[in-house]
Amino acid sequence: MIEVDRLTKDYGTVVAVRDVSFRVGKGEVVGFLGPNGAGKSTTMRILVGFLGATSGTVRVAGHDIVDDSLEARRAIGYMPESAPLYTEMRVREYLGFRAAVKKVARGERKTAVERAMSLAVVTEMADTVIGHLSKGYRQRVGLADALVANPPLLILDEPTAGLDPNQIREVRRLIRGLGESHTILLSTHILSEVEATCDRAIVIDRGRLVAEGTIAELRARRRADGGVLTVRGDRDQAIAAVEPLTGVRRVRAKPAEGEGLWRLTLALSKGTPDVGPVLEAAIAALVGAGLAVRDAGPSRATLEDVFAELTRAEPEADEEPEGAS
């Protein structure tokens, strides 16, 4: 659905996007991750035809975004970070206007508007002036705008920016539902958003693509630096059994689900190459102390851990310019 090949955007003194290539297949929900200033929004503006590239090619639904721009853009529903809504218009009126701009056939516009409002869950606000809506509802209207022409591809730039936690959960729920019938590229720097909604992620940092893969594949890039055990018995006795072991730097214990169960988290000493032998020794020590071990395994790296590792280098002099994030 999206094919990006060696995309570069050079502002003269600053290279905002540098030789980026990736693919998004039909039916995928893909997170486009990166810290502020990484080049996410610049890349997305090029994908939707709002901004020209210095070099490289972009194809959307088989159409070149430059040579066959109209057909490429017809396949896209774009929701920018701050949707430029006409606040003096009512929701239904605005979406009808947008349907006309997007060349939805006159006889199909009413149905298209009703469908978009239903998918974005703003039907109850259809006759409300947009300027009277909350931030959360305005975001939904922006999403309905992206949906009104029923495009196969949705490109969403920071769709939960500025929302409160309840509004964020609602927008995530909407995106998950839309992922059943649309291909979605979702730009964000909020990692929990990607874990909650996406099948796969692309990570960009200072204009360069630094990683891509499923969430599990990205987590696997980071070596486990600790172990986790669930133990039944006395908390202090469990800590005392594993704390002296070679390779254990720190032990933390907190209640686990179930009566008398504790979750022990072992942090490895610096230079310990493998958590496996440490876990084996911990299990033996716990059993020898008369405690029951329900389960054990390496600690699971979070997407946040991986993201921090991929983007932790100091910024270079050619960062993306202000406003091009």
Contents of the next structure:
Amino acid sequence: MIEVDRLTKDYGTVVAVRDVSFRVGKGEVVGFLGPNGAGKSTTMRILVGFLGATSGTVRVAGHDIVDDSLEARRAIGYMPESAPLYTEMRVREYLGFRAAVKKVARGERKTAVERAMSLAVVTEMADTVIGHLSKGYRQRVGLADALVANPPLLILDEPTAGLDPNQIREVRRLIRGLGESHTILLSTHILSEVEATCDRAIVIDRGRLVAEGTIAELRARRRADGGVLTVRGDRDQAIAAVEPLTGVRRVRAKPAEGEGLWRLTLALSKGTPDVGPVLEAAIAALVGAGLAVRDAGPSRATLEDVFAELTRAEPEADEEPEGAS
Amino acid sequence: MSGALAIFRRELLGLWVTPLAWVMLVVFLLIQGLSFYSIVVHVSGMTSASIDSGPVQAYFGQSIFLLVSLLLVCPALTMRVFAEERKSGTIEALLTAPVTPAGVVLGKYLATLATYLAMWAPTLLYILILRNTGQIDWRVVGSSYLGVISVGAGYLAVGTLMSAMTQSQLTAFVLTMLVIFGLFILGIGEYVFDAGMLRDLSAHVSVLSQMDEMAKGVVDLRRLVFDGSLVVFPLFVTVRVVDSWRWG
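Next up, can you give the form predicted together with the partner chain of this protein, since the form predicted alone came first?
Full assembly next; the chain just shown is listed first.
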């Protein structure tokens, strides 16, 4: 549905997007992830034809966004960041206008508007002036705008930015639902959003694509690097039992909830391939030392960890070959 | 072109649903009414008048009020068309819809032109009032309105361009005023410069001479070509400017 090839956007003073390539297949819900200022909005604006790329190509639904711009744009429902709207118009008027601009046939506009309003759950505000709507409703009007011409592809720039937790949950549920019938690319800097709504994520940082894959694949990029055990008994005894084991680099104990319970966190030493055997040995040692083990398991890397890892300032080494060539 | 039509209708709504157009209408009609009143009072005091100096001719051809109202109304009608959309960010939604930049510019421009025409419409009453008391040469009325419409159309195109050049409505207003005023001053050159190219140029662009001629029923095609180019050229540049935002 979207094919991006070697996209670069150079603003002269800053390079906002460098050599980014990715694909979004039909029916996918893809999260476009990155810290603030990573180039997400710039990339999306290029995808929808609002900005021109310095180099590289974008094809949307088989149409080049520059050479065949109108056809490509007809396939897209775009919601810009913070959903700017004409505040003097009523919701129904606005969506009617948007349907007309998006070439929805005259006779079908009314139904298209009603459909979009019910999908985005704004029907009860249909006759309210947009300027009087709350942020949450405006966001949903923006979503209805993206939906009004029933495009196969939705590109949503930070659809949940500035909403309260309840609204965020609603919008996410909405997006999940839409994902069944649309291809969706949504940008966010919040990881849980991607986990909650997307099949796949594309991670971008300082204009570069740093990772791409399913949520599970991204998590797997950072394998479990330790274990967590809950034990009952003496703290020092527990540490003494676990610390000498091979593969354990460091042990930390914190009081856990409950009488005499401790939570032991094991960090693996470098070169230890798997946390499993270490945990087994740790349980045996703890039981042997007369402590009771309540539970044990690998400490799973959250997507947050992966994200932090991926977008941490990397050594500039990987930039040098480019400069040298 | 259905996109341009939709934009045209939205712009009209945007103009008339806010107080701006109404305020402008009141100011405009106040100025016109004052102008008409003083002319009628003046003419009614005259014992004899030539065929060329009736109230219609004076109203369209010799009144400075007409220029003052154009100088206020045209920049005010156009100042927001692009500046506001860029400031509020709605331009992003507009330009990512499947419409061409030309469609966007045309839709917006025609909406300001239609509003401008709507502002002139009530002045037809003046002509009806005059008809009750004397004879009206409808061809003169026709050429007079053709004059104010074609002059205004050019000024509105200039205003549309200025609005696309800045994100500030005030700046757009002032810039448009400056251009209109500049053209007016250039026209004054007709009475300042010695005979020669400069004076010919001044006479050619002089809105005073144009309105004077047209209020007497003289329709000079060269005037209309000049006004037409004052519509086409700024709008063409506006389309290029809108297109260029892509590369900002």
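Being a predicted model, the structure only gives us computed values, none of them experimental. We call the rigid core the largest set of C-alpha positions that still match within 1.5 Å between the two forms. Numbering follows the first chain given and starts at 1.
Visitor: Align both forms on the core first, then report whether Gly233 has a C-alpha shift of 2 Å or more between the two forms.
Guide: Comparing the forms between the two forms, which are aligned on their rigid core, Gly233 does shift its C-alpha by 2 Å or more.
Visitor: Gly258: after superposing the rigid core, is there a C-alpha shift of 2 Å or more between the two forms?
Guide: Gly258 C-alpha, core-superposed: shift of 2 Å or more.
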